[in-house]
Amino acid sequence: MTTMLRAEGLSKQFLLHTQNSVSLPVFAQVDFTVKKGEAVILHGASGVGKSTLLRILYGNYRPSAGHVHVLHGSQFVDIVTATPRRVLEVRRRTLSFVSQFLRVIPRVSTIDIVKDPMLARGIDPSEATRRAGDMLARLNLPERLWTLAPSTFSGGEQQRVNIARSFVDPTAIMLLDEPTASLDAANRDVVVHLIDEARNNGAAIIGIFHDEAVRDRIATRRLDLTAYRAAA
């Protein structure tokens, strides 16, 4: 199977400016890849940098040390050292970052949002209208919220949108954080049958899940980041 993200010595540790410059090591010498179709589950108890490293290789966090290859077309691309310019690139065609949280402009329609990486990636407008319709459909989000800014949504119908926005057109490469926290079981389902064809369809996912039984669903692999866990 075709690599799609390799991770090679990834080492993190946060200088703590306020606090006398002191040092808190996270992790060291993380290696991994990702291939076409995987889903790597993050494992490990709170405080050993799953959320950290999820950040790092999207680029938000800069290793200590260590580089994050990823396959953008025809050719890797490493986040660590690409400018900032190609690292959009990178997000806008190939790698996506999927939260619980809904990050937006304020007073955008929620179909706007969900249309937005289509319309970025040069699909027809009336057709990425018609699908994030359907997606948002799926999510159980009723027609008459599409055309209203989600900033007065629930936290749940929020974290719909947000999903919506992420899997109505997957990128090869998706990175999940806690996507299915406070969702209800309904939902739950949906967001892993998502979750399920994009994996199938080909994307390389690489998740963070606290539940353990969407883990189990989802994982085809886990990475234990215990082992990495840096001395204090």
Second form
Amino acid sequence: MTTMLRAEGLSKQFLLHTQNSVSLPVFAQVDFTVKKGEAVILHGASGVGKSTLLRILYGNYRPSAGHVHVLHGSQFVDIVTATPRRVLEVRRRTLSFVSQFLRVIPRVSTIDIVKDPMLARGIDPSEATRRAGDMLARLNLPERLWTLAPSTFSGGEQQRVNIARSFVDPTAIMLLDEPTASLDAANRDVVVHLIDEARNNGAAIIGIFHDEAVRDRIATRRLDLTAYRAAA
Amino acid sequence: MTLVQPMTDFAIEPEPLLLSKSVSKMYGDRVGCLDVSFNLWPGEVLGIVGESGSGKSTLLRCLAGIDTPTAGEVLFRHGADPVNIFDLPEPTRRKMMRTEWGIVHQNPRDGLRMDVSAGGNVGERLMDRGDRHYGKIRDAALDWLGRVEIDGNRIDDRPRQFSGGMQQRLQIARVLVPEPRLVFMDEPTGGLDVSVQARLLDLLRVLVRDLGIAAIIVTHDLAVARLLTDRLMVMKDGRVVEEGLTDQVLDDPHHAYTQLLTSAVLSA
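Target state, the form predicted together with its partner chain; input state, the form predicted on its own:
What follows is the entire complex, opening with the chain shown before.
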């Protein structure tokens, strides 16, 4: 199967200048590859660096050493050394990050938030509207909420808006940071199905899930970060 | 469900639109900005952040051709090859600034003609571009007032009859109507109420994306930078101390000053 992502010698330490320049080593020399159709679950105790690693894969954090090669179309792009505009292009079409938190933009309606990535990819606005509606309905968000900005929604509702936005038009690599965290059982099921659907269509999934049952349903493989713990 | 297919072919790399080469501006012994170099590509939105006195507005004024740098060059792709904007004859530079660039001032009074109607403020820019048909100009002005959420029946009112937020939206319409390739903005939401700011920010975000224009935005507000910009430069004492993808610089700042700046923000 095609390799979608290859992490090479990733190390991370945080240097906090404002707090007596304390240095916080997280992990060192992490190597792994993820292929098309795989779901790799990051494993290890709290503080082992699962979220940090996921953010590095997305280009949100910069590693202290190492590379992240991502298959974008027919060529690999190193997220660590690529120019900002190339990273943005890879994110627009290949690499998504889904957290449990929605970054609300004031005044933007729920349906527009969900449509936004599709419009950025040049999908016809009427098709984007139809697909956004279908996805919101699937995630049990009542239609009367669609035209409202989600600032006043509950945490669970905002979380589902965020999931709708990412899974309405899934990319080839999906990075998931606890997307099912505070959802009820019915909605958690929907999200697990969405993840499976994306994977069956060839997406490579890398995720963090604390819920053991969800983890077992999604995972095709586990990656334990404990072994890479950096010496303090 | 099918997956998104990438289609960009990176073999064809577009050329940068604006090149800043070691731009410095001194006021006697005092440093305005020092040795600032970067490239800006078409459609890219660059933010410049830093506290007041860090040199960000000085840099913007040099890049926009308002002030002449003490050293360094600003090149702009005008036609096939990049030209040094300070080497151009004054009339050519003025014309280029009017048709290919736009400047959104912090104070709308600096960017608007206060004694000319709202429609005139917008239409004038189309006439600069060579449009002569009155009906078409008025229609375009109406269309743009709608896009910046100003009621069409205010088209004959003068900006001084508008609220601060409306004036700022009118200024944005006036700047964007000739469809410039590059827009400079200095604290575009500076003097506005928070609710008005949010409205304006979303408007800017959508317009910049839909028109594919490049922009350089100076702000001291990191939330504004996160919402509007792709890339960020952090300035301190006239120098760029850190730069990169906006979310990277804000979420994983490396320089001591950027860490201070991002940790000083109160979250509402």
